[in-house]
Structures are given as structure tokens and as C-alpha cells.
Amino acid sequence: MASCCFSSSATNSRSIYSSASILQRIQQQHVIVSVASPGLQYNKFSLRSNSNSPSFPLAAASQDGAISTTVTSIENDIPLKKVRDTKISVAPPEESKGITPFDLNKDKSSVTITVVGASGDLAKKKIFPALFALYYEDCLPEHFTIFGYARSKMTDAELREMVSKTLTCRIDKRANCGEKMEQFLKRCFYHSGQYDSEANFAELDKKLKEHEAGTIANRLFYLSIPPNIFINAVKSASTSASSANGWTRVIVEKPFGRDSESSAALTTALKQYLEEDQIFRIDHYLGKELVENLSVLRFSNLIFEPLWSRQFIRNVQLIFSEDFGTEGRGGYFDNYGIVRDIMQNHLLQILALFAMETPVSLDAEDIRNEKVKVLRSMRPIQLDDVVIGQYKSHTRGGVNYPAYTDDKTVPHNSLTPTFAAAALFIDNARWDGVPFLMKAGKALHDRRTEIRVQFRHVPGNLYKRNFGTDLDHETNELVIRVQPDEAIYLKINNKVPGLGMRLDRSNLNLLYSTRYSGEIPDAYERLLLDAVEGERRLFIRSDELDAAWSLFTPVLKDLEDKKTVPEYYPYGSRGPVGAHYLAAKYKVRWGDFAGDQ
């Protein structure tokens, strides 16, 4: 998880430092100073004092705190857009080691985070429980309040009991976890009204600003509605509700359109009420901890790198797989189908993450670009290279399973697929020839989310004969585990003890339950944290959101305008048998059968 900037415990190189040490050091010397985009990111800045003046001029305050002065680029030349809400720190020299690290204006900045469409399921299971980890966490600033904003009638008592029902505190820390709890939901409020209505937000503006009195508000609102309302709401809480001194951030969940033309007609609607920089599209498994993960294993270890390429891997399987249907969702799944609700965002998201060329920088512009690059080398999807299908009703063990069609929520002549395979291809020089098989589903035998790496078969191997006919055990699989059980391993072949020659394929393990004994944070609250550190390297930008629905548009159309009808499939199966099929005309098998769990 994010090292929590605003922990009063703090003391990595984001600390401000005594302004009478520092005053102190710029008069004397020439220093350098890191400028700490929210997260991870630091660019170096020069700060020198006049010498011919006979004083050194006064260093301001800015609202986070740090100390700012006249700066002169040495390294990059960042313009005031992307450093606005960026802040200052002073690197401390060796004696200042040891210094109580302290923020000069903590006391006058806070942030408000609003839950618009407070009462919905997702606020309930996902948004209020990762902002009260966070609170546990100590990852929230000193100052901040939570409202709830959705059109049900509730009183601030009735929203505290609601979310008190959702709340749990980490398995490994539950010291004071009643006491927290308490002063968390004391911080929560609520407002009601129509996510039309300007009067409404104006009315909600005048309650965030009693409790932000006196300082500089920062303000971020979630929007955890229907995408048929994003416009309206967007435009009441921008015209009546936005900060008048700090940054306004907004938070939109998925879907981001049906198509092309409808997701730049969102972007084009949002662009006129707010900056693309004010805008987070959330994607929550690029929260994930392995995601997150997948940049570090493949550019922080050299073993891997190297082979990251089309010399020496044969094929990449993403692979998503639910054990349930849509259990009453089916009224807004049947509007998307799974290659929207699934294959467009999370997997396609995760391709680019695992395909990009090094960026030059973990910069959040620098990584998203690389990101584009990818979608963009993307060969068009041919409808020859993508299977669909529905599940179909099962009785097994004496238990019946409906099928998607019986579904109150969805019509009994509904063509729309509940599983689809495909197979992408990236033309540019690394991935030239290399299948990108993806595959995702509901009702199928068990959940899992993994990305899976198969290597190629090793030249002239000299126990090809001990592997029999099976080749596929002849090669190395990489496979990350993204969920459940989180885990990476590596498939080597090794020789069994003994005094023949009898191979095995054996795995290279790092399960993370075993390894680690914290708790593994929900991706909610990493995205949560860095909307409101302002960190955008897991949020979706405009073009990348271009890049993949024209990926995935002509070929939707060609499905619906045909009215492809999908293969279906048992309740409770490993899938339609067509995906199969699929992956043996790439001379691919799919990993997920090997029967690893």
C-alpha cells in the first residue's frame, strides 16, 4: 500500500522540515530540493540565495505546507498545470537529521470527500470501508470530512448506522478498533438530493463549508451512480459545489460509454465542466496489488526483463473467471455484455501494464503514454478470433442452477454473452507474432483472475525425449495470480530424486498469504488515496480510453449487428467448447486447465 503522507508519524523524505533550520541552510548554501508529486515521484529543483542581497528573501507557505521560494529547473521543466498540486520538501542536510518533522500550515488546509449516490451498493460494500481503512491507517489528512450526497431521504444518525454495518477493522490490527470506528463515522454526514438539481449541490456546498472554515478545502467527490446520470451530476457539483480555494477532483466508476462514439461523447460532456487533470476514471483492478506489482517484477528484476519479448515467449494468457452469474444484476449486465463489463477495461488495462516498453520515468504521464502506445500497435480484433458465450442451466449434486435467461432482470430471448475468448495481437517489434489470448466468463468452475506467461520450448533440449508427447511440459510458465489467494510462481523443470531420469515440473512459489503477514489492502482504498494525493498512474486518461474502445468497437458492432447468437455452456463449466478450439489455432493451451489452483 502507498506510504501514508499524512500519518502525524511520517518521516520519509516528504517531511517538512524546522523553517528556521532551512531559512538557515538556503542562506548559507546552495540546496536541492525535491519536488514530491502525490505518491511516489520526485523531480530536483535548485533553490540558491542572492548573495549580493543583504538578506534572503522571505520563503511562503504553501497549502500543504511546504516551504516555497523562487525555483530555476535543473532537471525537467514541469509547467505550474502539473505542479499545482504537487509540494516542495526540502532534502535536510546531516546535521538536521533527528529534526521533529512538522507541516507549517497543517492546520489550514482539509479535504472533503462526497459519495455521490451514497446509498448504492458500491458505496456500502466498497467506498466507505476502504476510506475508514484508510482512516485506520492514518493515511487521511488531519482534517477531513465524509458526506454522503444520494436523493433517499436519511438523516446523518441514519447514513452512520448504515455504514457502521459495513465497516471491519484489518485481521492483523484490531487494537481500538471500536474506538476508531466511533470517531470515524463522527466525521460522516449526509445531504440529500436530486443529482440534477444546482440547488441541491448549493445547499450541500454551504455544509461542506461550515466544516471547512478557515481553510484552504480541498474537495472530491465520488461518483457512484449510473453512467445515465455522470453529465448532470458532474455539471451540478461543478457549477455549485466546487472548491473556491483548493483543487475539485472527481472520481467516475465504470462504464465509460457502450462504444467509441459514446465514451467520447462522456469525455466530450465532462471536458466542458471540468479539466481532464480533475478527472479520475477508476478502474479498481488497477488497484490490485499484484497489478501494482507487475512494473516492479518485470523492471526491477533483471532475470526477467531480458526475456520479456517475442524471442522468448510463445504466448500470454489474461485469464478472468467467475463462480456465480449475475444474481439480480442482470438487468444492467444485459446492457453491457462481458466484453464491455470485463475484456475492454480490467484485462485490457492489464495488457498494456504487462506490454509497455520501459517508461522513462514512474511518473503518471510517463507510464499512461507507454500505455497508449500499446493500444495503439494493436492489430484490429477480427471476428474470426473471438468466441462468445451464455450459460445455460445445470443440475449438479442435487442443485439446480438457472440460466442467464432466467434471470427476471433479463429478456428470455437476450443474445447478449456471458463469456467471451479472444485472441489480440501487438504489432510492433517486441510482441510481432506473439497471441494475446483473453478469456473471461461467469458461472464457470471456480473464480480466479491471473495472467499467465508461457514460454517458448528450449532449443535442442536434451531431455526432450523424458517429456513424452506432452511438449507443453518441455516449457516455463510464469503465472501471477491477481486473485484469489494472490500469488506468483515460476514453472521449472527439475529432476525427481533418484537413480533414474525422471523429470518433474515443479513451482518456484511466492504465495503471498505465506510470505507476508499483513493483510493485502483492498484496491479501493490505493485508488481512494491516490485521488486524494493526486497520484493519476492508476486512473485511465482520455486518449487511453479512446485507444481501447477502438480496439473493441467494430468488433461489438459486427457481433450485434449479426446477432451473433453465443455458444452456451453448463452452469458451473469450464466454458464453451469454441475456446478451445481458439487457442489450438494459435497452438496455444490454456493454462488454466493444467489444474493448479
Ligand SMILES: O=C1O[C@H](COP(=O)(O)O)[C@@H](O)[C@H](O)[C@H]1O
The other form holds:
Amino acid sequence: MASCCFSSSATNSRSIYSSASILQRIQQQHVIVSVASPGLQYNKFSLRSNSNSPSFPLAAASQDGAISTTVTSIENDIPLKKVRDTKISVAPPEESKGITPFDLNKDKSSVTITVVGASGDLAKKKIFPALFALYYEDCLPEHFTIFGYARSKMTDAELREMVSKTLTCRIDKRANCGEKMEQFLKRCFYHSGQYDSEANFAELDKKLKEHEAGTIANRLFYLSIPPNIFINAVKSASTSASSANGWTRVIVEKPFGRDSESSAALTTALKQYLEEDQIFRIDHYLGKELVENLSVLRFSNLIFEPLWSRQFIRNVQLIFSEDFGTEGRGGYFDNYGIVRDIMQNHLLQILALFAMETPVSLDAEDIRNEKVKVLRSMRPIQLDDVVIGQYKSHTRGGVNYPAYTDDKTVPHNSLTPTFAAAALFIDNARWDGVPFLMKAGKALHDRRTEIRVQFRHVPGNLYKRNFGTDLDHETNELVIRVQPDEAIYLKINNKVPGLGMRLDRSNLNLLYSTRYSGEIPDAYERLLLDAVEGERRLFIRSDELDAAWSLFTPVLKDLEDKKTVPEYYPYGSRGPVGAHYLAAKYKVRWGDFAGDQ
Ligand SMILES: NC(=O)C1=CN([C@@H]2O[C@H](COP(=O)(O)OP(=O)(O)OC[C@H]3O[C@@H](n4cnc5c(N)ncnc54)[C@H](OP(=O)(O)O)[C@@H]3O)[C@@H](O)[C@H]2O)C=CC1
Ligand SMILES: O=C1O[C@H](COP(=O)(O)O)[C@@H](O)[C@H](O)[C@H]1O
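Here we have the form predicted on its own; I need the corresponding form predicted together with the ligand.
Following is the full complex, with the preceding chain placed first.
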């Protein structure tokens, strides 16, 4: 079996997170949990808590104690309550919640993943390839089925044909890939229907039932559709196709509204049909390897956390750039712009993880509590602290690159920003006065996402003569390159070997491709797996979303009310010069412009 989540190892980090959730919910007498064990994935067990016992094992044993298993998720609705030092042991079957007799020989649950909007771009590009990668790695439960749902007419065979063309992910070069693909495609089915039709979803429900094995039928719906039809689809799906006896979860794609008001309205509408813990708001940047690593870097290395404050950090930069325009997505993009598309979600989420205080534990609620706290400590962005740009056409090497407004789906006089830079501030004791600069743009000279942490100068530096008059120039800089070529490197000042005393800046470099041989999973793989497992840590809670919109809504409104004209920059350039003036206002130099990067 490939190394994946369904291992019996108690040191598996996924298991530890899940066990933390159990610690929070173990107060009542009988707990129904899903237990994963080699070859016995997703069995339901009834566990009995015994509060007199001094220890809490990460692994639960089967009734006869023969098989050691790892607890992965809880399936009941009891309120969160923290009780430590609680021992759990496997108890005889409970009649509650439709759990039938305890039987290690039968797997009682299935998971169906329905991709709503299966004919679309995201489904083809990301969701089906990610599901296949999970299947290839044996990460999906034993009884799983995938359904595509959309209005387009397609047979199962046509869906499989469409999906097979997209499975060109990292897996396709691996051993027995063809065989695995065939097996995977056999698990894929299609149902055509309208998004607002309860009758059509009832038909889907009927088909799902035909494929669901065992007594517990868990269902995950992935809403890969435009936002204006989210609510109709949620209403129809929850009314007509919710699981009768297992969990029903819904992954919602961004955009989650376009400002505080519309986001709150979306949340209210979703909550008419779903509980908050059924809603998985996805921000795929949270599934990126180096974003997930941020907390590890901070909280498990002594050398970073003590420096992580205004005392030592001069500024933090969050940089996103793409070397292509809005090609094909202009219609969507023009209604949102780069601030909503990238800054309010992806970059702000990274900022929150970067700047939050140490969470009580790695449990989803503890982490999200800290993220909300830091977001709520931030100042709403001021108009003076934002620069916007839009790309114009440019000819280079005989090739003509289009302007944003050349896109047929974009109004010719659109003022929508395709580039923005902003300065943000966190008004708390740790970060008072430290500028957090964000920069995001399309059609720039390269594709990259990185976090740059510029440290203060060394007080009373013995070598200050080597730095000229600007002591802040040659300071340490920590760079976390999220993509491409994942890396973490620290710029240090170093003596150039030789008889003289010449200093230069060198990198202590952790380049992932040279350090780690394994492939880095796509963000959607991690997030889909988490949703199946009920792990909410990397999904956005509604109060986080409210806090995020509060920061951006006033300035977005100002920009739109004042019809602010963006600064035009040539396709393929480094973006508007205004971004430098903004940085200079806070005595910052963008790190991605330095010669030695
Ligand atoms: N594509 C991407 O790279 C990313 C997308 N997202 C988000 O994911 C979601 C899906 O994106 P994407 O796949 O690009 O979207 P698409 O525009 O490709 O739409 C997905 C499917 O929805 C149906 N659809 C499209 N427009 C309408 C409409 N006006 N009314 C009813 N149904 C419609 C179509 O299926 P049919 O006609 O067969 O019903 C289409 O195949 C969106 O919320 C998007 O914002 C987020 C990040 C990146
Ligand atoms: O959410 C979005 O992200 C993509 C960039 O994602 P990446 O994983 O390829 O970096 C961006 O192109 C798109 O505009 C935006 O909606």
C-alpha cells in the first residue's frame, strides 16, 4: 500500500490532528467515530469514554485488541468540549445514529464525491486530476464513487473520455498508471441536470444510492460553478440529495461574495440549508505545500519565532505574479479584479498564518481562532495605501501580447485592476508599525508567489562601513518561495574568502527539488482529502471571511466610487511604477527587484 493517510501509524500527522478533535469531543459517554485501518478503511466504531483513566491513546484497538487502528474523524454532533486525559476503548455496538453491529469484516461506509459543474474549467483542470492522484496514492476510502453533475448532456462514457484527457497530472508518468486510470474511470459517473432543480437532484440521489455500499453513505458536493448559482445548487442538493445516514459536506469555491454585504448574504443563504460545519470554503493557497509549512517553520524552529515581531522584522512582503493575462476568464475577472481575486483571499490568508499568535493546538478551531484574531487586529486599508494597474498590449520579439481590454468578454473601457499593491498594518503588540506589503498582478514578467521577510539592521554593526550609509540595505531577508521551485532561503552577510575583508550576500538555501525526492502534491489533492476526512483546518470559517472583507470592502468601494483609473503597464513588464512609490512611502524596497533576489 502506498504511503498515505490510511496508515495505522500513530505518528502520522493527519491522525494527530484528528485525534486532537477527538480530545475535544470525548466528554459524552458514547462517541461514534470513523476508524481507518489497513484494509479496513472508514469503519465505524462506537467508542466509550472513561474519564477515570489517565491516558488517551492516539490509536484505538479493535474489540479483541488485535488490530491497531487510527481514529480519523467523528460523526456526531455533540458540542465541542475540551477534556484531556481521557481513555477511550472500543465498546460493543450502539444502536444510535443508524450504526449497525460492530463488525470488522464489513466496511460499513461509502463516500460519493459529486462535482457540480463537472463540464467546467476548474473541474477538468484541477478537481478530477486531484481525485485521480488521491486514488493513485490509495488515499480515497475503499468504497468511493465520483459523480459529475452539470447541465451539459453527457453519458458516463463521455464523462470518462473527458476526464481521461485531463489526467495528465504528475501521476501519469508513474508505474501502472494506465491500469489505475482505468480503475479510477470506472468509478466515475455522470448525471445531467439543472442547478436549481430539486427534481434533477432527486434523480441524482437515486443514482447515488445505487452505488452506495454499506449502511453509511457519506456525500461530498464540490460546487465548481459560477457564484451566482451557488445558492440554487446548495438548496437543490441539500433538499434532494443529502445523505440520509452519513455526513453531507459541500465544498464552496471562491469568490465568496464581492464585499462584506454580499459575502454576509451568501453566508446567510448557505446557512439556510447547511450547518457551518458542513461548509468547506476552499482557498487553494492554503493547500500549497509551503503555505502549510509556514506554521512548522515558525513554531517548530527556535531560531525563527523569537525574531517574529516588530522588534526584529522591518517589513513583510507578500508577492503574487503571473506571466499570463486573464485569458479565457475575463468575463469572471472583470466583475472582481485582482484585489478580490488574489489579495483578499490568497495573500491575506498567508498573512494571517504568518502573523497569528501561537494557537493553543493544531486543532482546526484553535488555528482559525488565531487567524480571526489577527485579521480583526488589522486596520482597514486606506485608499492612499493602494496602487492599481491594468496591463496594456505590448509587442516583444515580433509577438503581440494583448491588452486586458482586448478580451472580448471585457468591456473596452473597463477600469478593473489586473495589478494592485497595498500596504497593510496590524495594530497589535507584536506587529505595531510593521508594514505588510502586498503585490499581485497578471501579465507580469514572471510567475511567482513568495513571502519576503526583511529584518532590521544589526545595531552597532562592526562592519557598518561595508554597507555604506544605508544600514537597512544589506540586512537579512528570509524568502519563502511558495511557487514555482519551492524553496526557503535566508540571505546572510558573509565574508568573501580571501585576504581582504569584503562582504557579500549569500543564501542559505533549502531548495525542495534538491532536498526532497518526492513529488509535491497539488493543493487540490490535500484539500479534497481533508474535506473527505472532515479536517477543517485549511478551510475558511465564516467569521474569518467577515474579518477579511471588513479590511478590503471600504477601499474597494472608494476605488469604484471614484472610478480610479489604473496605471497602465505593458504586458510582460514588472508592473506599474506606483508600486515603488507606495513601498518607498514606508521605506521599503520590493525584494523581488533586488539584483541577487
Ligand atoms: N477556473 C479556475 O482556474 C478557477 C475557478 N475558481 C472558481 O471555481 C468555480 C468554477 O470555475 P470554472 O470551472 O472556471 O467555471 P466555468 O465557467 O467553467 O463553469 C463551470 C460550469 O458551470 C456551468 N455554468 C457556467 N456558466 C453558467 C451559468 N451562467 N449558469 C449556469 N451554469 C453555468 C457550466 O456547465 P454546464 O453548462 O454544463 O451546466 C460550466 O461548465 C467558480 O466559482 C470560479 O470562480 C476558483 C479558482 C480558480
Ligand atoms: O484563485 C485563483 O488562483 C489562480 C492562481 O492559482 P495558482 O495555484 O495557479 O497559483 C489565478 O490564476 C486565478 O486568477 C485565481 O482566481
